[in-house]
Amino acid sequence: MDPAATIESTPTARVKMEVFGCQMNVVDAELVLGRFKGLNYGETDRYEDADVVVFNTCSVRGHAEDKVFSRLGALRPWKKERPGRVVAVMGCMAQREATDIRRRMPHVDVVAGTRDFPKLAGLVDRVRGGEGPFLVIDGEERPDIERSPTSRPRPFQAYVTIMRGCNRPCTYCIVPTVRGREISRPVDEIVDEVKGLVDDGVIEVCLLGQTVNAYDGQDRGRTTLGTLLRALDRVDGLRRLRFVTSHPSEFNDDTWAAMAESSKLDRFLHMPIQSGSDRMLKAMRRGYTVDKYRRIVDRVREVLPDMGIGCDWIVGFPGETEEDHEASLRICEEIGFSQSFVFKYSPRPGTKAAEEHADDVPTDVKKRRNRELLAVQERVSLAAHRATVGETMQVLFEAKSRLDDSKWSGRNPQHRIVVAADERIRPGTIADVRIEDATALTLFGDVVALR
């Protein structure tokens, strides 16, 4: 039978995915839902019209795996009122918490580590089939999952993950436990990967990485991401092209040349600083000071001025006195970031800032030093919009604007928030923007011209 004939045929069961934590949770989920299409399954957003429920999870905070275990004891009852409903767990978290999974979780039947996902819907196929349950953490170093092009949520953007796991000592951070050590993707794999997503429509390609800037193609010494983004820059029908997550410390001179001279890249980078206390990057491991932090900000604004820069801060880390926090919030307005996410310190078990020191931060405090740290973001991104009024930018229309319909919402080359009513707009399209208006999250113009 032809393969194709039997994927657009009446599919055998529904899949519900839902998934929490990074945009490489995002990526897996899409792989996996392209392996569950070739199995003959269909797709849904609603519980009641699933079959098969999965949970892409994380293990970053604390708060993402307790909302997993009260999703996944929701759907006692959902799975008793239809025998054969199957659930499966993948993801940082299961390949973490796998045996407590199970014991807590009883009726989820497959539990797939970061390393074996890919085997997700096969084990999945075969628990309809009445075997299992099925517990699978010890996967090859480097998955393999073949990619289905047309399995992603916007026709015109797809994330691309070129490197999996984390070399960085980070003592607050479980992903190197969870994800294991840094493998990066052949340069040509991931240009092939591009090219067939652009052929199926795409025009905005994210490179994904823990550290994304540590990208070696396998072949460190002579490969650097800027080998990767001039290859992608030569690819013909890609118009937009970004990274994320970069960590200050793995950025060299070729990868800064090849920033400068991509006709394709987008002018934002996300680089978290997490603190802005030498002290606290001290005992997080960091591998920098404020000061070398600051450098690389000059250095990126050298090769490109209109970089707009993009941070994460993690407040209440043990320790940290209301000097340290004052020091975050001097240099979150001296660097102005274009925007910052800011997480209340979590201890991870298994890390050695869990095992080392206590949380000795009280939680309300935690929750003041967030409010104070985003309070200045604002105050930083306000200003920065509303210089901005009068400019003419260019803009990815992604979807209707959330708060009014007849709206639409994009981003520009600094990935800020842009707001327009044309209706000549659809997803995809891109167009010269010219700004009338400004809040601190969001700008407002009107349409020049379409590109």
Given for the second form:
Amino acid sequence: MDPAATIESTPTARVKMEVFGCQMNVVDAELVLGRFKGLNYGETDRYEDADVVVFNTCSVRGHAEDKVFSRLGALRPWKKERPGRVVAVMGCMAQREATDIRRRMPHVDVVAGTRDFPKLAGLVDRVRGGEGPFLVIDGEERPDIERSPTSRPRPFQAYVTIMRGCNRPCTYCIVPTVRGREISRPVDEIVDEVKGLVDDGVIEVCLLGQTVNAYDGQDRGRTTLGTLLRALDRVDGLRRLRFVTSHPSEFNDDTWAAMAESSKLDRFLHMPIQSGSDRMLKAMRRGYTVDKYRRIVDRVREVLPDMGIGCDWIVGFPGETEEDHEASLRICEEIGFSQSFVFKYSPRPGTKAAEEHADDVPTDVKKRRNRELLAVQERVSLAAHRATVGETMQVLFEAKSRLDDSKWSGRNPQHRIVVAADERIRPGTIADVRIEDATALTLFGDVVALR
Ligand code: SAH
Ligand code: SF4
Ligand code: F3S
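Return one more block: the form predicted in complex with ligand SAH, after the form predicted on its own shown previously.
Every component of the complex follows; first up is the chain already shown.
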């Protein structure tokens, strides 16, 4: 290695990055931080040390946007405190509300949309040189935005975006508007990226896409997610592989077969149902009935019997009755999901649901339905967790336990949290753990052997 490359020069400025929204935003934030590094900017966690603040924003629910506006407002005094400070906004809300952000928050210097964010660091640098403000939201759809493989949250884990955008017609959802048409990255490029990550110490990769099982490698007809899984199965040193989020209608036989063959695939599939009522599913234009969803779950369990299935739900979609809601409670119990994220319906301007229907389920009813669904999930999880007491399972340890720092917290193949104490554990250790105790959220066990 060139010895000069190992000498860190003093950064010209420090960036505080704040990420809202989904994993895709986490990855995009890493990318932008990589670009800043290339311009010799450093990173900081503290606003008081920062010269640049970047918000990577989300539009999926109204609440996510309100939070960003209020946090942006709070940056006014921060910016005044030291001349030359820069505020930049990227992500889905930057795309959707660019002009509104500039109008309501004139102290924002750079707004970069979901296809323009790779330019953000360069634009911030120009603002520091006296130019700007900049607003860029009309870039082309392109999936091949490279990354800096050294910046990621944990050295042994990485998220890899394999496609961008979404072509589905879900009536409540803003994602297709803000992220654009679906576009996949080619298999070779992803495999190269994963190999690079593995050379850099990564053992677990999670593939990201809004409808990840619709992946087509830009080669419609011949390539499927299965093709990519097989290619990644051959990457030496990669130990665990996951993909999110799957849409129930987008699976194909080749992908099922590749999942069954894979030696690295985790036993966790995030496949939201959204509602247990056919009437609601139809109004949401999800493209399946409850019965079809059931049959897909049967297929999953036929292929991989020990698969854990995670779910998203929307409660209080326009017109949702108690009967519809009860159907959701029933199917949650029946399927036995391993995890549920429950969201209160939030009308998104411009979506079909918001244009055509009043948001007619009162907030307190949404809150109650939310609680009830989570209570069913908790019961289901507790029963499933208790049933694992006495079993031995493989765990990838991630970090010290948040509740007790003499213990370590990790994930089993079903992506359930497992806590254990053993002085040999380090971040990234894989071990066989015998489960001794369980709550609805966590399994507790003892290390039997290191892997
Ligand atoms: N592409 C993924 C997830 C997209 S957004 C999928 O199709 O499953 C993540 C979750 O947010 C969705 O699964 C849905 O449950 C929720 N969501 C999306 N739009 C919403 C809205 N307008 N109001 C409330 N929840 C919403
Ligand atoms: Fe939104 Fe539906 Fe696409 Fe998911 S599949 S991102 S919920 S439109
Ligand atoms: Fe939010 Fe955009 Fe992700 S709207 S959920 S950050 S794709």
